[in-house]
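One chain follows as structure tokens, the form predicted on its own.
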Amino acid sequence: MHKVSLSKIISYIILISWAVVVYFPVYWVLTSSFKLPVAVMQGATYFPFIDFQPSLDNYLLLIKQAEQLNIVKHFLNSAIIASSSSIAAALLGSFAAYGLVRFSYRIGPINNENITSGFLVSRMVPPVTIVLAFLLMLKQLNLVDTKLGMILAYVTFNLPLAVWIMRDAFADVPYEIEEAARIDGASKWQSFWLVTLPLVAGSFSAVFLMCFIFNWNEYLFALVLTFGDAGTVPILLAQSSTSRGMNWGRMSSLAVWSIIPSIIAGIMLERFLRKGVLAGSIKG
């Protein structure tokens, strides 16, 4: 009979416990979306059909109030802003990363390594310290509360991460492959676009998905830089708090719909991570 070691049992206990901690909030939101206001006010209940009788009233009410709450508009804004800014950040990050890998730059004592480190350091700046600067700049450009303004803000914030990941991805591509393409008559742009970039498509996709998850869930920039026309899903969720208190049913049902794109993106990102396409970006 196969014996399970004590260390493996402890590992399983730790992993299961951590999984419960991580996924319990999602479970709580999901079950709360099926609770009537009476069930919510009764206190903590965990199991449908046992602790409370589930109902679709919150979802049906959400459908009735869709036009009043501009639900479609907010979801469409999030889809456009998150997708466009993620693609732009991944592309611009790829261009910058390729330049840092294939060309040498020197401005006084500053070289390629310093520039790369500068990108990473800028990503570590807390968003709350720069959001006011974005507001002032976008105001001068008449881009406050516009999709374009939000896209520019998100591209700027995600660009350092894209450069950092794509730089290591391009560094793993042998330069001889590009030289062979040029011998066959390809220009520098063609060798990059048709040869090198397809070889790092996995890392490119991972960058896009990571940026998309951040952009879809981002709240601070959306709160400060929008007032209504370019409002995103997190702003819609925040509107569940009214003068009468928090509308838990509406917020939970909205949250269920809002996390679906992030879950899909997370599953896709996990596939790329499992295949090792980000191995170059996490090497020491």
Partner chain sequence: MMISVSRRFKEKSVEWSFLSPALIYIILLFVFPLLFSLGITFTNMRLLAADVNFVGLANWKRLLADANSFIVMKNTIIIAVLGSFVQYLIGLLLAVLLNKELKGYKFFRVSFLLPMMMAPVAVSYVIGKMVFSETFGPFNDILFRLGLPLFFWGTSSIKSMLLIMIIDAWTNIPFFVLVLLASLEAIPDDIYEAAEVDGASEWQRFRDITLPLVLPASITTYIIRALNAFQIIDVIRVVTGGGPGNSTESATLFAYDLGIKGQDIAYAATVSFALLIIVLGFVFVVNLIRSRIVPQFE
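For comparison with the form predicted on its own, kindly provide the form predicted in complex with the partner chain.
Keep in mind that what follows is only the chain, not its partners or any molecules around it.
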């Protein structure tokens, strides 16, 4: 009995320590976003109202400078690019995954299994290996530094994940359900849209959210393929962090804004994960 409670205590100590490790930086950026430059220069301060006087100045200054720093433009770009490429990837991936589950394809010696692993293997290639060629291709198409160019790039990276997860989702849908619709005269595409896709809405949403978080946070492609017009939030953050006159406080409030959308997406995603939406996809 004594031993059990000791292991419990150790477990709690480890879990609480990790929670501190996780929350401390989050706490720090939140509190810092309410610190005036003076409060920062006095050294590390921890508790609002106790060792520093919180102020909304950073947020107000950020709003005032929104024009000059192109803050709205970067956030709008990120929102448009991340959501359009996620929805496009989730849809294209669902079509392909559905086909791979329901029909058998042959291209010479290549069958469904090979095509699926082909999608997966493409994830092994480091993005830097294709980003330079991508830049040259977009240049030919006059799509460098455009939202469309960025969307094209992100769909490439989202597709394999979408195919992978949606394939497991479709595999769990019994064929009989569709057959009933088919007998009633629905075409393959009709029964896909009206019967099967609604049944896997949970996985579809999870795929969309995972892609969204990836695209919202992505850095390398945005760094190479944009230089002003189509810049995303990570580009804004990286630029501001090195720009002159940028202090901790304002940078913190910018960082706080930047993580809100992906955290909201993450909280929604966690609900799907808890429901075991992805359980089949992550087996060894």
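All values reported here derive from a predicted model rather than from experimental measurement. We call the rigid core whatever largest set of C-alpha positions still superposes within 1.5 Å between the two forms. Numbering follows the first chain given and starts at 1.
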Residue 26 C-alpha moves between these two forms by 2 Å or more, core aligned: yes
Superposing on the rigid core, I want to see if residue 223 changes position between these two forms - specifically a Cα shift of 2 Å or more. no
Rigid core aligned, does the Cα position of residue 198 differ by 2 Å or more between these two forms? no
